[in-house]
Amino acid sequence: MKNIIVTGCSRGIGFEIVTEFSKLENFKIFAISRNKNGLNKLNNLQCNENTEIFTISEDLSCFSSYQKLFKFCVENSNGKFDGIIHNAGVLIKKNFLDINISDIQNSFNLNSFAPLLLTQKFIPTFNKNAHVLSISSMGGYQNSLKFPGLSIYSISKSTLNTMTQCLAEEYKETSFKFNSLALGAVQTEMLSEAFPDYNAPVSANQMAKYIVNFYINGAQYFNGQIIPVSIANP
């Protein structure tokens, strides 16, 4: 039985990631989101044999909730974990001069600090060959095409790439693996809210299938890598 933590699961790619895991055998998926409605839908999924979903409604930008979250995960598992998929994120689309301190705090709290602190919290519980997979963005990928209005989103997402490389180096004497997928445009609610007239070439379900497959198999071949996953700009 593998214990996996997935963040940002109430809709879009995160919801589809948990759905894909539910079709596999011998997984416990700890699905974290602040949106209870989306989590309730996950609770109603029919899981495959020996697979369970545990939903946790917590705001990852509220760092005081981490001990409660950690306690819940440990109590509903054997206390050992096989990794994390850092999918949660917030996209703020604003002209650079209109960005305020609240926008900056919201972006970095969820896109940067939450993955860092959650990883720090769970590393001592990791099983051999644990895999931490961060869902970054092509906007945060070095030398990629950038888009006006997405500066704070892209900057905060780029920190996941640096975290991935730093932790891969720091834990190179262990069997832990750290990777980051820099996604291009995917048709999600978050994308539609920011760009109502844009139709992405990839659906949330298609991307989730790729992410779950990479999570399970990619750690055999990659560590400390930032991998662009995009067929269009962005």
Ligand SMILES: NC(=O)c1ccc[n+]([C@@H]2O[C@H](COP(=O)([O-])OP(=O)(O)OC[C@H]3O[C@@H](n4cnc5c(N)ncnc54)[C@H](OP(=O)(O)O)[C@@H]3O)[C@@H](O)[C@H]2O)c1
The other form holds:
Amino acid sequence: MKNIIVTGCSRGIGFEIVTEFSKLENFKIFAISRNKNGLNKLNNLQCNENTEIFTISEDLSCFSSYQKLFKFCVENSNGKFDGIIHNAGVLIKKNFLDINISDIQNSFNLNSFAPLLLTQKFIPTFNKNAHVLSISSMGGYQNSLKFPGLSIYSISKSTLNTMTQCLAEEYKETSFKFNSLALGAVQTEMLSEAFPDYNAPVSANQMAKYIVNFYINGAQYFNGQIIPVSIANP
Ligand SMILES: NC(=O)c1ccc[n+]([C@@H]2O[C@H](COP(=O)([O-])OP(=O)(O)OC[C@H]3O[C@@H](n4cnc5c(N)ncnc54)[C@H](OP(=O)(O)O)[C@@H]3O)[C@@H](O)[C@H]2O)c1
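Give me the form predicted together with the named molecule now, not the form predicted on its own.
Zooming out: every chain and molecule, the one shown earlier first.
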């Protein structure tokens, strides 16, 4: 049985990641998001043998709730975890001069600080071969094409990549693995808000299948890597 935390699961790629896990055997998935409607749909999924989904409705920008969230996960498992998929994200599209302090705080709280603090909270509970997979963006990938209006989003997503590299180094004597997937365009509500007229070549379900496969198998071959997963611009 593997216990895994997945963030940002009420819709889009995260919803599909949890749906893909529900088809596999021997996983306990702790799915975190705010919106209860989306989470309720996950509660109603028919899971494969020995697989269970626990949904948790929390705002990951509210760091004071982390102890409660952590306690819930421990109480509903054997207290040992096999990793985290940091998928929750927020995209603010504004010209640089229009960005205010609350835009900066919202972006960094969810896209940067939440993954850092959650990782810190769960590392002491990790089983051998635990995998921390960060869902980053091509916008935050070094030397990729950049887009006007996406500066604060791209900057806040790029921190995931540095976290991946730093923790892979700091934990290189352990069996833990840290990787980032820098996604290109995937057809979700977030993408439609950023690029209303654009049709992405990849669906949320297709990307989720790739992410779940990479989560399970990628840790055998990659550590400290930032992998671009993109076949188009944006
Ligand atoms: N779609 C793309 O083209 C694309 C490209 C590159 C990277 N990505 C990355 O892929 C990830 C998933 O993107 P997506 O397109 O599926 O986005 P999405 O449809 O907007 O979904 C984002 C998820 O994050 C959750 N979330 C947002 N704020 C939260 C908070 N404060 N606390 C807890 N959960 C929160 C949302 O749930 P609630 O609102 O219920 O909390 C939602 O389930 C993101 O990290 C995004 O940056 C996406």
